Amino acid sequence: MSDALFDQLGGEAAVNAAVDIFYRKVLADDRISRFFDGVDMEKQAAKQKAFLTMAFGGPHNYTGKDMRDGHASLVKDGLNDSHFDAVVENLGATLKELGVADDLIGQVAAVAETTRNDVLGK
């Protein structure tokens, strides 16, 4: 078995389940749901699955925009650290719900943190 975080989390099936639960949480979160108004959530979920798979050391099939370009319009719309924190919080809660060990959730949070400056255009 690989040491990649992707495999430790349970591979493709686990990432797919996590993204589906994650977006249910995000869309129900009043702090951040407005950023997804008018977004095709099926396409968004597919992009997120590919991105997380790559970010966690799995197969590299992500073809979306880079984080800075992909979020630039949201930054103009007020996206800031508090929103980024809310997304990471929802991701952690999702993984907890799926029974992922705390040390792996910490590793996921650390990977997410590496994207903060790009997502927020800093």
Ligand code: HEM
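Coords for the form predicted together with this ligand, given the form predicted alone:
Nothing else is written out below except the one chain.
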């Protein structure tokens, strides 16, 4: 079912279309931009694609442990539910800007939701 979602959204092309819009929103969002301060933009582009592919239900190799380890230092710096919600909100706004239907946006939010505990180290 996940793969179907990814295809419905337009697959890799959709990820490419979304990555600039999404990342610009994240960096401009005072609630969360500080978490991205030290990160290298060029490497970040690849990571944003990985993030979006995952959230769109596409193929990826990350395990829950990877998500836990990958965000552990951010959790130490105070990453919490409100930041997670802000990211999901930006994701929704990005998809809306791209003209994606509401029910698909809801499905993307649901996929992101499945990673909450790992991302927040709960």
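For clarity, every value in this text was computed on a predicted model and none was experimentally measured. Rigid core: the largest C-alpha set superposing within 1.5 Å between the two forms. Numbering follows the first chain given and starts at 1.
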{"query": "Ser82 C-alpha relocation of at least 2 Å between these two forms, rigid core basis", "finding": "no"}
